[in-house]
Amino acid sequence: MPNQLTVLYENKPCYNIIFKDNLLEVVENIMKIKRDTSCKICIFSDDLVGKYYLNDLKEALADKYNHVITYLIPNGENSKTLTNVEKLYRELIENHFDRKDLLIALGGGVVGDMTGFGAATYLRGIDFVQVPTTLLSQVDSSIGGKTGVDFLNYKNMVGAFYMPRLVYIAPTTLLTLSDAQFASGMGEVIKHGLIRDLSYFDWMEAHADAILAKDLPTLESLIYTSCDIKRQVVQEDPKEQGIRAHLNFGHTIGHAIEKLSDFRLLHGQCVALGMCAAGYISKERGLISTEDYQRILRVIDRFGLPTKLTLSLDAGAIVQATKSDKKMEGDHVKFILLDGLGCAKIYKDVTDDEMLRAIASLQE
């Protein structure tokens, strides 16, 4: 496996992908952007990474800047609030930070999108790296310069187009994970190979066993081959105009019972329940077979997500609730179909109806 990836941005290379085992070579790979050993570093983290991985990355960079500071939240969705950005604000005013300084991402997809909003706004824009700890993070979150936060517990509703200086991924980080949070990740990594690439949804189905063991070259592929997906997608279009919109699928029915399910659910178990609900729609209308839809829902079972929704949450609210997402144009919901295992396509005509019944198939 090549241990870098180069993300282009209007056509020009604008940040590096770089995976390795060791954690703390980042220092080696900040230091190639930020020279000048008197800049300012602040780590932003939460309380469950930082156990892990904090103090350590901190004299690591310590050795060589003379300001390095630390930023914890608690670990979760509610923490990704406006009031805790302004909490960040307030930290890098005090310690006297520049447009020259950096902010570190240390943690999930939580923790990067929220450094990545903090870092555009703070002084109309600071640089940032990602240092994502999750599967979820490292495949998804952490690349395309998507920032945000939730707002009135409408996920991601303020946010910003911001791209990171580098992203820096240690597989080895995922071998502390949670099975939970390893799952949500997987939720992510299936959605990559259903919209894009069947060769990988089928490499990902039959090596399951290795991928669940977390086997650490196995590991390596899965990421790799992800964040390759999602950069080609990123890269033609960085700003969601078109087709980077694929990779929402899943996620407008996913993200509604997220909202109504008060993040009681993990996003990656939302975004399951979503991809089924979009197959079923997908199958509904003849875009993909019957069997097709019943091996989606096979090997998102196989990775440990749900296939059935045991909350008790009203179809009708679901419904009203992917009203107030983001992907909205005009009146109509952009819902991401799949045209065929490997292929996905945005439509604007599902009905109230379909998402109902595609509801109710999750209820059953």
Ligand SMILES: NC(=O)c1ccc[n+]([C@@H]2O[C@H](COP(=O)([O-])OP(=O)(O)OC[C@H]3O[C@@H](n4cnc5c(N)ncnc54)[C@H](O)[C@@H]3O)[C@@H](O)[C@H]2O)c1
Contents of the next structure:
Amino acid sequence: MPNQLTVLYENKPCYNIIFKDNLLEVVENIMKIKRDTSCKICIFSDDLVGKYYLNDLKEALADKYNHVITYLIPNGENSKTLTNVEKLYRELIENHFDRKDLLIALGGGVVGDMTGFGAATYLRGIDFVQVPTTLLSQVDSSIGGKTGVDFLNYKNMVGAFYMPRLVYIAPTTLLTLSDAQFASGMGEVIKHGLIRDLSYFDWMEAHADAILAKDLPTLESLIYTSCDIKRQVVQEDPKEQGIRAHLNFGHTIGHAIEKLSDFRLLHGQCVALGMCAAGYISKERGLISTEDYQRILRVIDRFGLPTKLTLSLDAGAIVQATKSDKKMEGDHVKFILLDGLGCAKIYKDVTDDEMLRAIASLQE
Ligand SMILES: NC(=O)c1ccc[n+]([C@@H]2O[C@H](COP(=O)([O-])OP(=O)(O)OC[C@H]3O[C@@H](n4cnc5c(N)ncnc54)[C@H](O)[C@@H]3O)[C@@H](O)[C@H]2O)c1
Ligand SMILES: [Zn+2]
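Got the form predicted alone; could you also share the form predicted in complex with the named molecule?
In what comes next, the whole complex appears, and the chain from above leads the way.
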């Protein structure tokens, strides 16, 4: 398996995704981007990831660069605020960071999205590198240039498209990740198979034991294949004017549940429920067979994700919440259904009744 992918932007090579066992080898790759050792570096991380990986990375960087600082937030979605980005700006100003300097995101999607947004806006843009450490961030959020923070009660309401200079993935970091967070990332992995690659879906079903045991070579294949799928989609449609919406499979109802559950469920758990619901509608429309639908539920369950909504949420309120999703076009929700396993399509005619029946199928 190759250990590198190149992401194109507007048909030109934009950044590499590098896969390596050793986290600290990221330093050698950063030195190719920032040759001048007087370049200042700020490692952005959270307290939990920091505990495992920050000191070693800071030391390895400080061996090569004169000025390395760190900026830590408390872990979790609650930290994804403008206030915390403001604190980052202050830190950068006090340490005289200028346009030539570099931010590194060491952590999951929260850290990655915030570092990217900080990098996009500080001095109208400085370089940043993604070092994703959750499965979700390795296969999804670190690729594609979406950055941002939550605002008021809205997820990712304020943000920018801004590309990293490098994405460096060390699958070994997943060995410290909790099983729940690992399962959450599997939600996106299952999605990748379902929307675009049936043979990948077959493969993950066949290798479920090794994946769940976090067997490293198996994880490496999984991360590589998922990154490649995400790369292809964002390359074809970087600003989400068409096919990038396929990545939203499971997210229309998933996001609605996530919001109404007050974030008591993890993102991947909500996406799993959303995929079950979208699968149900696809089956009702005759786009996939009953056997295919059952298989989707089986695979989701196999990877420790829910197929039933156990929180008591009102189905009508869930449908209502889908209408405040950012992925609206006029009055129509752009709903992604499966036209056969491995093939996503955008539908703008999914009715409230269909959604209600699909949500009922989650509550049976
Ligand atoms: N930019 C995008 O395209 C995009 C796509 C999907 C999701 N997102 C965003 O990503 C965020 C979710 O990302 P996430 O699931 O990575 O959550 P997260 O960043 O909150 O990480 C989850 C938890 O795992 C911990 N953690 C991270 N790496 C660890 C490791 N190696 N070992 C032990 N613990 C570790 C973190 O401290 C945190 O408590 C959301 O804010 C979502 O909006 C962005
Ligand atoms: Zn998602």
